[in-house]
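A single chain, nothing else alongside it, follows as structure tokens in the form predicted on its own.
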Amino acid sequence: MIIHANDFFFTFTSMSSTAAIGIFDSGIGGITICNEIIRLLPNENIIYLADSKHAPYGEKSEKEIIELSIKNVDFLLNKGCKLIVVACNTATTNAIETLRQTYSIPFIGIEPAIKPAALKSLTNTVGVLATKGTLSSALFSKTSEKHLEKVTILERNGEGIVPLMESGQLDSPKMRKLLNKYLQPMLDKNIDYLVLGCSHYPYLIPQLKKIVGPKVTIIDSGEAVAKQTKNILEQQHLLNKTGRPITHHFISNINTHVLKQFVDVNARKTIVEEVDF
């Protein structure tokens, strides 16, 4: 692999099949997506990035959005990634495009997962909760546009949500009452779809169950994410079929007492590490 930094161009003369998969988000939020990634292919090895001293990505600036992912790209490119999963909604529909135009790596990306909502809906309304960053994004309004015509979505920015969850209060009343406080106006209008559009927001299934009640189906894109993974190793011959020991490997860059909340810190093959990037 040859890495002129400067330049950020990137040539991959050979990868091993055995090298981690990357992932990155904003903090803790895409190890929903990584947990799905490991469920579907349990035999690789994972190096998951939480930039959480810069979380949530969801209120910056598409400048800031794009120049936060270089650098993460950057890290877990110099750890020898063979592939890289922008496990953050706002980082894909904002900088995705500039990655790949940069990178000669496979990116995967996440986003709101529109189109099964609008083609199962019977209301013809669905919800979107999601962060400013992605529901102001050319790639969000490029895939609302789509479906515009069958259903009426209604976009709400899920303001806070993120900050509350990388301090550690996941459930908590102020919690409660911030779902509460976004969920309700969608209710009034009979949405019977519910997409999230943040890579944290399944962490709060169990809450947004209650308020939406069983009418109300809720759509994450963890599991579509896993599968184009496993496609995209596939059909570049890069799974991991040695049988050898694999590593989880989980880097924060603040202190990771709230990652360590949402990974399994006992088993032998995980290590939990706090790095300045």
The other form holds:
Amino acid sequence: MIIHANDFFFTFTSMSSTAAIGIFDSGIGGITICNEIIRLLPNENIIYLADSKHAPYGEKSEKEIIELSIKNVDFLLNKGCKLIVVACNTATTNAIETLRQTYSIPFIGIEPAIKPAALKSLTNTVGVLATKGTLSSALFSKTSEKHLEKVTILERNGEGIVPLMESGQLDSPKMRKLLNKYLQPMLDKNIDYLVLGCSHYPYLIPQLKKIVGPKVTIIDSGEAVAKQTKNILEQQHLLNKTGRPITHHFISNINTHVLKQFVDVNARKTIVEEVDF
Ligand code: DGL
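Moving from the form predicted on its own to the form predicted in complex with D-glutamic acid:
Now the full complex is given, and it begins with the chain already shown.
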């Protein structure tokens, strides 16, 4: 079901502050963003949707990414979400414009944090590790072009990383080999900033630090997304100030075995559920 802007206007204007923040990604990666949101907005209900069945998004066409994003948004709107965080760089760079044109609910997206890296780089060389879908998007080109006068941007498609993570392999020999292969050429060219352009990658920071060493600063966009989420909720008078008990609901469309390794399953407010969608 697609709710078009006009149909949705009435629902949105009468939205309750206790409605959940909806968050989606192609799998467990967006939980890195979800955790930042929970840290900043501990009183909010959250519904997190992991579309692991269709991971990786990064190897799909723009059309497929838009279709999957619309499906995820419809699912979250049917659960009554008041705002949606597209916790996936690939979906943001390929689909957020369409989502904003299709629905009147506020959307927060995530993009590789090239700007702070470019502004702070002393070697004037910045590495970006992201999916093929993100690197080939028009939005990514537009953002990176703005900084090309100051810095050289070394892009690398992290092909294979997300499927390994979705199968629960974060620190396997296979993963270490892939990361070395992708990062060594950037280190040879003297990067001093590494931008993580995929919401899955912050889980790899301990392994990445071992490879890049102390001279390279690793940055991701999670905190910025959480701050923007708070700003928009404030502006729309949608912050939950009721003090009523809240839940953090994590939904996956495959077996929740891997998902459960990434969420605080023992917290009383946590619900983990497998749903076929
Ligand atoms: N976590 C997503 C991102 O930020 C997508 C990874 C994928 O499914 O390829 O790009």
